[in-house]
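Take a look at this single chain, the form predicted on its own, given in structure tokens.
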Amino acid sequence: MTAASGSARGGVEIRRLHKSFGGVRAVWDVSFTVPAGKTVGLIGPNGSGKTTLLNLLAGYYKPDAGEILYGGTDLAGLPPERIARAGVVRTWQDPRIVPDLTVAENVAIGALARGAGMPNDAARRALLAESGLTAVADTPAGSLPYGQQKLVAIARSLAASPAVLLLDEPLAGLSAFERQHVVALIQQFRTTGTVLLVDHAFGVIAQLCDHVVVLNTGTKLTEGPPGVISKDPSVIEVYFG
């Protein structure tokens, strides 16, 4: 499993991004960079703006102001399908699988979303094996337990051969065995791809991420290496405390 060739075009640079809903400032004047080939963790308490930020990056929300620069293009305000075809792919906290399709068919949808056509059988089997889904490949995805449905959704995103992968709490609700599969998938992808990872488990963030950005009440509180962030008094107060 490799990232798309578009990863060579660079990472994602977020410049002064704003998004409000009515009078609520969900994301306010946020700037940071996800460098090409690096994994950046995005943390913060509930309501800090993490999911809103991912939705802005993936095109599900249009920012009120600011830029999202990727490969020389400002993605801000572009529709999700154009952003996905450019190589920036988002996962969700909930699986969002197609319940009546088989696991293998759900995974194949990822390649269609990128406009790459159906993956060949060998590529599909390899991705299913890497995701621990071979035994249920021909099973309707809707009949699987929640943890396996989430694995299907992550495998579907990887089938799109993204250059940048936006992961929204990929380990939430998984068993220890399923978590091992997801961590292995992320570790393999990040050797060639770029990742922005949202998760509440700081141990996972520290294990997988080169850099961490901390949000609080819609603004960027601080950023830095995981070892520095874990000892920052302001982060301890709003996140660990």
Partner chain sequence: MIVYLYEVVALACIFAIASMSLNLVLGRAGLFSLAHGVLLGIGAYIYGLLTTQAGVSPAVGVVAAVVGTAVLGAALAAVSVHLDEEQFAVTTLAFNLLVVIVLTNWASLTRGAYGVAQIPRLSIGDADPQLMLLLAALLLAALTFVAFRALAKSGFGQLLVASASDPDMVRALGGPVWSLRVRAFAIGSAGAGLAGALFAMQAGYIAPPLFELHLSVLILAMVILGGTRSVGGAVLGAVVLIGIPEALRFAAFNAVSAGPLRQIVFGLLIIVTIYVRLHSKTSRA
The other form holds:
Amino acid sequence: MTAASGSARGGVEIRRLHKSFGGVRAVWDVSFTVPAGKTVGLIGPNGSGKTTLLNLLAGYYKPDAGEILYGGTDLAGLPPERIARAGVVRTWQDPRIVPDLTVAENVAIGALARGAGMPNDAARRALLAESGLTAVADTPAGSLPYGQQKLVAIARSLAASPAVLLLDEPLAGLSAFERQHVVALIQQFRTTGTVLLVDHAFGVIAQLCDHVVVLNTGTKLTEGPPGVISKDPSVIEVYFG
Amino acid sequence: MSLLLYGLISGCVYGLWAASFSLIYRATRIFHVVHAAVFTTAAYGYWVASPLIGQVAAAAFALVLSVVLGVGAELLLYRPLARRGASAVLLFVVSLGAYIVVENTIQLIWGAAPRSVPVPFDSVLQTYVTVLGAGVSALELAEAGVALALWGGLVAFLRWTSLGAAIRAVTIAPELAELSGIKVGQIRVATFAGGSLLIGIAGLMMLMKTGIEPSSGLPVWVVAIVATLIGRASVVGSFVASIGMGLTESAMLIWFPAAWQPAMPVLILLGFLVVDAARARLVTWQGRRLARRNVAG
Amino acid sequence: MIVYLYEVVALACIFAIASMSLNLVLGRAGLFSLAHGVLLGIGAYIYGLLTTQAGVSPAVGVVAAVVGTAVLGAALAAVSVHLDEEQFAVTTLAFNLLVVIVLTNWASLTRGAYGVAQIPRLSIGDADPQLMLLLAALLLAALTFVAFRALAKSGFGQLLVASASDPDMVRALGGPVWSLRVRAFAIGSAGAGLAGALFAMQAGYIAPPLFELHLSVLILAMVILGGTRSVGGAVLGAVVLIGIPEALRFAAFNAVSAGPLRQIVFGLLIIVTIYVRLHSKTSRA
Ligand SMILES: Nc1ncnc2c1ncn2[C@@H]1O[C@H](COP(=O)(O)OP(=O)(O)OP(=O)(O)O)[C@@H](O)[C@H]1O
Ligand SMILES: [Mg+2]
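Given the form predicted on its own above, I would also like to look at the protein as it appears in the form predicted together with the partner chain.
Let us now look at the entire complex, which starts with that chain.
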């Protein structure tokens, strides 16, 4: 790594990112910045390219063109494990937990995978408590309901102690009670870290985000503070028009 | 020159093995090891039956046996297990288990010794002919010809009959095929029947040419699967790969004693995979180098 | 009679070591290897050739077998663990066939089809060598059990399970899946090498046909029978599958038919075990 990555708690700058699948322009010439320590919302109708953008940031896809600057490094095209070890960690729309491992073991994967070793007991218990998972810590994660599995997945990504957290629809499919836990987790994380939050629940986006980027059919429609975006007629148009 | 001819002849025979396997593999994605047992079963069926009921009836009996065994594997093993959620690799292991059962049952009953039969039409097939300045037996030429003809027939069948079109549909997009009213289960059975028939014929061919023993099937399966993997599972591609393997094997005879010959398909497979792996890692390294350069610049 | 019992128990311990090590590879790392029997064979040959041809002491021979097999296993894994499950299984199967061909044909190194005879055992003073071997096998099996249990429960073991279940997820969290798998396979191969060295001592004579595909399938059957998730189960599988044929031998099967019959039993066991396991899984759900 380079000296530039010393600013580990840095923001992410996306410059003119492109990705097509065959003829489908999933992400087309998208640029925006997630400033260090801020929470940015990424919204857009179904199929607008939000997940693809996250896949590009996390190294799951290689961009056709464009740069992803993070602490002075271009992450574009790096393998996912390198990106994660540099501090950029993601979640998925699906929980993607390991069904046979217990909840506590699943959460520990986050720390183990980046080579941090087994987390100590106190840290582990604190994280489980904050996620509301203490009672089920020793249950196989596969036997939990969907919403709790998603909580496990978010706790797992937090256990990786990321600098930047990329969350893909963390609230979708959750009960009101589970949502509270997720919102609390994000709120606590954003006091020290940077977040890119993809979701359809605009209420929560408005509550958590400093800034919102709107995608439509792979391109950036507009961006701005949540209060402005919620009144933007073009945004209302693509969502409801 | 003669090596070239031998290479082509064995390449055609390998092509039949590969085509029969890839017909099934394309439609089902099962590493069907029982295929190897079908090969030996056909040969033993013929060997046992021909003194009793004559050559023609015995051949028919052997081929029916092949189809029954191949289709039986699908209906009694793969289908019920797949319905219970068995992964591809579990089906592979089950298939390997079934192969071991068949091979050892044959050995238990008839022993491990090689078996052979008199060549049919021996007045013609046992003569030697000179092709391209090399002497080969008419039997070998005939077998290569039969293999080529069967393969050509298979290609034509897939291309121009409605059943062939259905098989291709199931191969390319099983869900879509199901939706468009094709009975996927029946089509799979058809590929098992067809593939087993072809490998049964190949088993009879080997019995007549060199004789057969209980363990003869597995090397045949290895050749078939290597050609199928290299030929990207297409019936044409795997045949081309088979010809290439036949020629490589001939060329190897220049440098290695014949005892090393079974190593050929395995070496080709490992070489193919190693090159593939190296390519995959090279891409990653290039990615890293690029990234590092970007950082520096 | 007592000597015969020693032999059977020692053999069960040797195969328990082999199946526990495959349990790590298959049950934890999710790598469906059909090369474990031939890796055991490589260990046996390294031990046998070094002690009989190069005058190496048995203790050094065992260490060399463990290390050498681990290195070869790592090399095989390095080019194959990125493949999908079935391709990996086929590659290891091909490796198995290839090694047997090499052992048979590279006669100047391996003594070819003649095999290696008069392989020495570990010995201390003038203790009964069969008893010594039994004790060594028991001790090493116990150590292997402790080590592989610890490994399975460790963070490394958890990461292996996670990368078997969802490799992309583990990579996205920073886990080096390729190197995790190569390490797991190398450790498993080391276990196979240890079992091989002991096997060579026990048998006294080794030849290529011993290590054909059926041996890999036998070890695989032990692991599947015992349940891929438990190290103790692997031991149980080894004890049962070594015990059954020995019992059959007493039931007056002659030597010729015992071979194929044994294979048929193993083949059927594999099919039935997988069938039963899937059945209980689906009926629970
Ligand atoms: N691997 C792929 N291959 C082909 N097309 C893809 C692939 N991934 C995404 N796409 C296409 O790219 C477009 C953007 O998809 P993406 O999943 O990024 O949307 P999204 O904004 O996350 O939608 P949603 O809100 O439904 O999650 C869609 O048209 C999708 O079909
Ligand atoms: Mg999405």
